[in-house]
Each structure stands twice: as C-alpha cells, then as structure tokens.
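To begin, one chain is listed below as structure tokens, in the form predicted alone.
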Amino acid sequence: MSERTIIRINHFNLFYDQFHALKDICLEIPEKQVTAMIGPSGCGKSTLLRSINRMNDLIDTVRITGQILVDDQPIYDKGLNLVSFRKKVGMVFQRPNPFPLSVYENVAFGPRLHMKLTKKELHGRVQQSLEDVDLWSDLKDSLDISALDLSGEQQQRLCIARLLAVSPEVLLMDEPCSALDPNATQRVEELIRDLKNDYTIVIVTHNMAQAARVSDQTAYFYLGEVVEIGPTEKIFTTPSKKETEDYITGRFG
C-alpha cells in the first residue's frame, strides 16, 4: 500500500462571508487509497471535498486561507491551469450527472477536450473506461443510446467512466450511493475498492458502515474541524477522541 502524500493541506481555512466553515484544516491524503470523510451534516466535509476541486470557487462570499497541495503543486495559485487541474482531480456528485448525450459521447467528451486521438484510440479509450467500471459488456452493443435512459446505478458508473477516460489521478466522490438501492450501493463499493489500485479516492459519507468497508483511513469532522483522522480499522474500534467514539457508536449526530 502507497503511502506517498498526494493531498496535503495545511491550515486550510474557508469562510461563506462570515461563517467560518472550515477551521484549520490539516490533512495528508496518501496515494492510491481510499479516505474516508465522516461527520454529521453541516461538519464541514463535502466543503472540504469541493474545496480539493476548486469548485467552492465560484461562490462569490467565499474565502480562504491556507494550502491545498496537490503532488506538492499550490492548488490554488493564480496562476494554475483550472481546465488541466480537473482532468487530474475529478468529482464524483450525489446524484448522476450524465450529459444528454449518447453512452459513448459521455466517455468520448473528455478525451476529445484534452488529447489527440485517432477514431480508433478513441474508440479503444471508450471501451477500456466502461471495462473498468463494468459497463462494457451490458452496453457495448447500445452504445448510441441516451445516458438518460440508463438506471441510476449505471449513469453513476458512467461518470466515474467519463472521468477514468482522461487518466486522473485523484477521484473525489461526494456521497456517490446516496441516491442508490442497497444492491447498486454493493456494486458501486466493490467499485471503489477496485479503483484505488490505480487512483487515489476520497469519498464524503453519512454511512458509518460504507465508510468502514471501503476505506484505509477515516477523518471525522465536526462543526468544521477534524477532531481525528486514522487509519480506518482503529478509528472505528480504538479511537483516540472520545467525540469520534461518541459519534460512531451512534451516541451522538
């Protein structure tokens, strides 16, 4: 297991006009693993998630202090490329949202933007992207139709496809299976613990349980700060604060 430092935050403080949302955030986020943030609603966490992707950037009350490093780069330097930065940290949201464009152009969009392919590169780029979250064998003959039309569990792993197509390297996923059945949750997990051999993945959840299964280690948050961060097997049997043990064993939020 990688324990190279691909995120690292340093007293990262955002504000929404006057609320401090987030405060003093210190966090190292190590390669090719899966963290986990929890903490009730309103902690702090998806905030942080959007924060990692500059996305906080376009609400015009916001400010911040701090770093946010991303392979030692200052992520929010004026000078850095937005468009490249976020084909190598991508977001995954609540809820699907795929183009209403057909299942191939969803994954081909990417790659078209950023690289120049052949038809058949790009074609190739298509289909190992649908592998990787497999898709490939229930969709490869219906490739023309609407991302729309597909179930909510399929438009989820077709966006995490249309991400994997321009080769990133961070996937950011906020509460990915919040809007999925049990059975989709399954699969999409399984998902998660097959990606992180290849990208690193920090995923926001409310589900204690998820968040157990499918991640190395967990931060929990609490009214914008991170009141303990672990590997996740201590976190949820052995933590170090008692408002972590308070909030797992379901005493409190």
Contents of the next structure:
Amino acid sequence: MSERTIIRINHFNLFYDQFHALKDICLEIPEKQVTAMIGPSGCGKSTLLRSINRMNDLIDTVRITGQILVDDQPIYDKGLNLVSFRKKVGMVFQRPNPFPLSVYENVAFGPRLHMKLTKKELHGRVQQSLEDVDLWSDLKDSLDISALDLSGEQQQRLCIARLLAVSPEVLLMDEPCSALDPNATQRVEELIRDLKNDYTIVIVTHNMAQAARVSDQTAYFYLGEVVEIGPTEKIFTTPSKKETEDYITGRFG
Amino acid sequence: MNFLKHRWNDIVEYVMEKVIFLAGIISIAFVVLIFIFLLKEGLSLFKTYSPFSFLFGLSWYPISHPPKFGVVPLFLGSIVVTLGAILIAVPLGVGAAIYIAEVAPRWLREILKGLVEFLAAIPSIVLGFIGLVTLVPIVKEVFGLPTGLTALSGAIMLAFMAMPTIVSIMEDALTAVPESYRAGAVALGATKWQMIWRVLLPAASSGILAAIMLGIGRVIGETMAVMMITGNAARIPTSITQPVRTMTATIAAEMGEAVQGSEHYFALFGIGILLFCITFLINFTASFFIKRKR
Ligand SMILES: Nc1ncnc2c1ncn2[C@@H]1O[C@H](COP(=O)(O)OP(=O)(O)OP(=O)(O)O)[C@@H](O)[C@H]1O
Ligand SMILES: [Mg+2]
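Let me have the form predicted in complex with its partner chain next, following on from the form predicted alone.
Entire complex below, previous chain first.
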C-alpha cells in the first residue's frame, strides 16, 4: 500500500461571513486509501469536503485562510486552472444528482468537456466507466433512457461513473449512501472498497459502521475542529481522546 | 337546531354545485356559439365567392368591381411580421432570461425583473404609439426607405411585446432547475456557460418551449398596434422593408365599413376562420411538444 500523501490541508480556516466554520484544520490524506470524516451534524464535514474541490467558490459569503495542496499544488492560488483541477478531484453528492439527460449523456458529460475524443473512444470510455460501477450489464441496452428513471442506487452509481469518466485521482463523497436503502448501501460500500485500488477516496458519513467497514483512516470532527485522526481500527477500538470515544460509543450504542 | 343547520348546509352544497355546473356549461356554450357564428358567417362567403379564389387569390380589393377577396397578401403579411418578430424576440428573450436568471448579480436581477414586468404592463396600443413616433422614423432613416411604416417596424415592435412573456416565463423555468444540477456540473469542471448550455437549458426545455409558444401567441393575436405601424398595404410583400397588412389588422380596419351581410362582411369572417385555424394549430403543436417533454 502506497503511503504518498496526495492531499495536504495546512492550517485551513473557513468563515461563512462571521461564522468560523472550520478552525485551523491540518490533515494529510494518503493516496489510494479511504479516509472517513465523522462527527456530529454541523461540525463542518461537508464544508471541508467542498473546500477540497473548491465548491465553496459558489457561496459568496465564504472567506478562507490557510491552504490546501493537492499533488503538492496549492489549490487556493490565483493561478490554479479550476477546470482541470476539478477534473482531478471529483465529488459525489448526498442526494444522487444525475443530469436530466440520458444515461449515456450523463457519463459522456465530463469527457465532452475535457477531452477531444472520437465517437468510438467516447463510447469506450462510457462503457468502461459504467463497467467500473457495475452498471454496464444492467444498462447497456438502455443507454438512452433518462437517468431520472433509474433507481436511487443506480443513480448514485451513475454519478460515480460520471466522475470516473474523466479519470480523476480523488473522489470526494458526501454521505453517498444516505438516500439509499440498507441493501443498496451495502453494495455501494463494496463498490467504494473496489474503487480504492485506483482512487483516493474521502467519505463523509454519519454511519459509524460504514466508516469502520470502508475506511483505512478516520478523522473525528467536532465544532469545526479535527479532534482526532488515525487508522480506522485504532479510532474505533482505542481512541486517544475521550470525546472521540464518547461519540463513537454513543453512535453505536 | 342541528338538523336545520344540516339542512342549510345541504342546500348551500346543492346550489353551489348547480352554479358551478351552470358556469361551466355557459362558458362551453359560448365557445360553441362563437364558433358556430364564425363558421356560419365565414362560410356564407362561399355561396357567392369561390373558396379557391379566397384561399389562393393574390389580391385583396374589397371595393373594386368585381371585388377581390384573395387572402394571400394578408396571410403573407401576417407571416412576415410574425416570423420577423419571433426571429428577433426569441434569441433576445432567451438571452435576457439566461442573463437575469444565471449571470446578473442579485441586485441587478431584481431591477431587470422589475423592468420586464413594467414592459409587460405597457398597453400594446401605447407601445404601438411609441413605436410610431420613434421606431418608424429610425427604420425609414436606416434603410433609406420612402416610409418607415413597414413589416420590419411591426416585427420589431411585436418582438418587444412578446419579450416580457418569453423572458419572465423562461426565467422562472431556469430558476426552477434544482441547484444540485448546477453543483454537479460545476464539480465536473464545467464552466458557467457549459453548465448553462449543457445542463440548464435541457433541464428547463419544456418551460422554455412554453415561454416561446406563449410569446408567439401574443404576437399573432396582436392587432391594433400592428395596424398603426405596418403601413397597411394589402400587397404581397417581397421584402421585410415594405408596408404590409396582417389578417388581424384587415378585420379591424374594414369591419366598420363593411355592410352587414355583404360579401365583404362575410369575407372578413372568412379571415376570422383562417386565423382561428392557425392559432388552434399553434396551440395544439405547443401542447403536444410540452406534453411529450414531460
Ligand atoms: N452556505 C452556508 N452559509 C452559512 N453557514 C453555513 C453554510 N453551509 C454550512 N453552514 C454552517 O456551517 C457549519 C458546518 O456545516 P456543514 O454542512 O459543513 O456541516 P456537516 O458536518 O456537513 O453537517 P451534516 O452532518 O449535518 O451534514 C454549520 O453550522 C452550518 O450551519
Ligand atoms: Mg454535511
């Protein structure tokens, strides 16, 4: 298992207007591993996740200090090419949000933006991405149906395929299973474990069992701060901070 | 006491039901009666005048001897003015709606929306009058024409009438597109324009289509302002910078002078039938497309 750090968060602070939502976050995220972010509602997990691919740019009230480096490149520098950066760091949202286009067009969306491909190459990429999320065999004959007609699980898989189609390095997932039923959740967790071989994954979850099952490293957040971060096994068995232990046992209990 | 109250409620219920039923029947009856009247009056023309010469006749001379009621120049006049207006109003309206909904900063957005509503509130006759004294001289000057009362002036003015409808309905449609689509596109590295073009417009397409169709509906039905500004010449137009006369304007202009029960009078109703058919066709295609999109 490689231990190269791909994302480095250095003294990162984020304010919504006056509200200090992230406080001096320092984190390292190793390549090709799953990092879980856990913590009570409102502690800033989504905010941090969105900061990692600069989705907070869409909110006018946000101010930040500090820096985040992806592949040693400071992403809050003026010179950053946002378009190719977001190709590298993709995001899966809490509610599946496929575009109201066909299945095929959803997956082809990213490649059409970023790559000059022939029809055949594009098709190959769409097929590969759908295979990677185990949708190809189900959908290969219905690529032109609307993505909105798929089941919730299929929609979420499609949203993941849509990212894979542009060959990202990092996948950010914000409670990707919270809108799915338990069986679908289990299958998507399997998918996440598979994807770990090729991608770095950061996942926010409220489900402690899920964090324990899928992640290698876990960070516990409280009120905008990282309380504790370490190997998942250690966090869940012998956390060094009392707050972490209380939270985890509380959530399991 | 309680029994009486029940009784009373039953009576109210009964009366209300009948009143609503009656209202429904009356409105349907009116539509049917109007249609029958229109058909009866319009078709009376064909007792004395051939339908072929009416539909395909190239000249409209109601007071010559013998009179000619060829509807082609009027039909073409309507087509030229309407198409011109659509060609101007749709791209401008769509562009304005996108700008207001997606690009403009919030304070400007509110101002622009207010302006659009203001434009929609101007009575069409007033807009026609303003067009007459401002637009008409400009068109005359710019194209070096003998008169500015042309199809083009009419088209531009009608475009201004259709635009508020197009802009406000389309802006609603764009604003109603879920935020999650935008986030999804941006997170994939789409620029603002790519996001608008590839996600928002397809997502809002049925609303956009409805906006355009309603805009066109407004343009086709407009009469008085067009009459003021298009020059009122019932000739076959060969260019958009010539005076034309539309079907609606013809009815409005000549109904007063046509003797009731005369051939001329029936011919005007004939135009009415034709207009009815055209509008019906447009509404039908519009609802067909809108339904199919759903
Ligand atoms: N757009 C915003 N404007 C102002 N405050 C915000 C905004 N988004 C989030 N916040 C605040 O920032 C804090 C962190 O929010 P965030 O969504 O990151 O929490 P979270 O840990 O993801 O919570 P949850 O587990 O409920 O998803 C919360 O107090 C929230 O109210
Ligand atoms: Mg969240």
